[in-house]
There are 2 protein chains.
Amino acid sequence: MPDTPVRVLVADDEPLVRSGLRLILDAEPDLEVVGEAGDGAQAVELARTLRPDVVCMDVRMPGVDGLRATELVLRLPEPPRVLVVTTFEHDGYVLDALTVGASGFLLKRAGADEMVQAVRTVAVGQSLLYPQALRDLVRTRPRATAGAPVLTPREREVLGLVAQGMTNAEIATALVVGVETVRTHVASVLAKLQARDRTQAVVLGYRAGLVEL
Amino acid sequence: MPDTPVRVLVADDEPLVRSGLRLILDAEPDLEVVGEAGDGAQAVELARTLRPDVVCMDVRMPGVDGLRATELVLRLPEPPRVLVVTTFEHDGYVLDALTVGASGFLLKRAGADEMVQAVRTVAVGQSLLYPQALRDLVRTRPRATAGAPVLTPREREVLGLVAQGMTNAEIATALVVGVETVRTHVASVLAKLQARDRTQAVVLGYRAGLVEL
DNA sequence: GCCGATATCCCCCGGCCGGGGGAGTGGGCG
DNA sequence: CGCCCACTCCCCCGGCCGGGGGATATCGGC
């Protein structure tokens, strides 16, 4: 199946890491490491001249860092796919890396086979990340209506207005009902969400997917 | 390298699609289709008895649909990875699928090699989706720090705790300062965000990218 | 050395909020 | 028909909140 091997460029400021990656990837008949870069600027330059299919890009590098380098690499004509690699799990680079257009995000402590698989995956044009990163991305959009407290339509409506920052009086006006009624609804919402305040109600309601912000 | 082949269960209500997938996957020496399910209930049952490594799950199926089936499959002891497959690009299933814990999301019009690669990728425990889906996920995170009011570090910290639903007294305890101090910081935050109350502050702060929820 | 920004603390007061009760209407379902 | 639920309204009260003043200390920069 591998008519021509996938051409890979490795960019990392640690020579040891570069050697390790080269060993791992070159061991596969369908992968071929065509170059190594020690910083972001070099990575961009080599990507331009060597025209690899995939760039394995470290995030932390001296000078031009991995994210900036990724941006620049992706501006090349017929750009390679960029697989961003980092050491630590929760350093918040994931979102930034994906925003600038990386095809994947991988941890350095991934096994050799995972690394190989990842290169192949982005080579065919798919996107990939380690499971926790995906979960983090999804978590920020918690369409978690599952297991959420059951609010009546009116209660959801009131919660929505509470989340707009409206006072009970304003909500009463908006819904054309008495303030006392609103107070009752708010009280129900607080009880159901187990919130002490309207502020907590907004946060919990948001997390439960009951309100949009 | 493939000591034992990856065991795959195919779930799709179209017999033609099942046959196609079987042909594609069985052609690979390291992949082995161990069963086919025609609906969600069957998929769950076969996943339980056959104990595959990966389930290729169609979203639209009669009876128990793919998403529900995915949830159930993932509740099995030592569950397989689930690769959700669908026909259309923008049907909004992506987020739901990932929320219920799918490891990947793929389009049916993906080529044979992409499909094979995808199965291998999720088999080693990574997550994958087609590039546009990832872009959509990222796009929904505005990160609109641009033009946001400038809060001092302490003010951001206080706002963060306010967003947890804490009262001024609790925040004071948490930060080991007087309640009056917290009141001052909160007042500054309200002024800078032009919020009338802490509830509005949370919402505005969230929209401005100043707090995470 | 002065000034601005930041962070800390203090007082008064009006108001909205949230908890505790109670109570009447209508609609849906057994 | 009777029951339950959702929706509506009412009263009292304690507490936290937010606006209005002001005060002190530290740090960094011009």
Second form
Amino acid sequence: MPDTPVRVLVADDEPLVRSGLRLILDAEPDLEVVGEAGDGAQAVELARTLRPDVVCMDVRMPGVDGLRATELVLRLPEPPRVLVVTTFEHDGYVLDALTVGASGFLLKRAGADEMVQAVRTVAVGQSLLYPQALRDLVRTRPRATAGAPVLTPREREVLGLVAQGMTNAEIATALVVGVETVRTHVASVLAKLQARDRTQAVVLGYRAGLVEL
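What I would like now is the form predicted on its own, since the data block earlier showed the form predicted in complex with the DNA; can you produce it?
So it's only the chain below, everything else dropped.
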């Protein structure tokens, strides 16, 4: 457990949803909801002033939607992690949010334990990857392979395993290499794709024709 609680900002236009998320997250000793936003513009402003570690971001909000809010939040000098919380599994907004750098997404019908674990996962810099869900999402959009970055065969192999939801340790076992070697390959892939994290790398890699899902 961290020395200080993970600071969470909840952004949703439905007061009942915000209250429910607050109750779930504040019940955990290592999590603390520091603010609530009813739309994207407010989410950006509160993220700037409150400096949360994680923003739980609804995608469909009036005015500034969750996609635009995610873009703006991630441009802050010390951006938080963004966990997209959505009603619809195949919402195009979710894919766009992942493309601009959201760390993962969760359905609103997820259980309390799933929500808590999701926040903890993105808070420590990990991505919340759901291979089948990502596969369904990215295949709704055409691929744009022109100008794709050049990855080495090993980097493409590593990216493919990341796309399957494997951790660095699992990839190391699969490829019979050390974990540090995998970390080096992942870091190189992120740099070449100009990706914020593993989720964004998978989405960008697929759309650039570098990985199959």
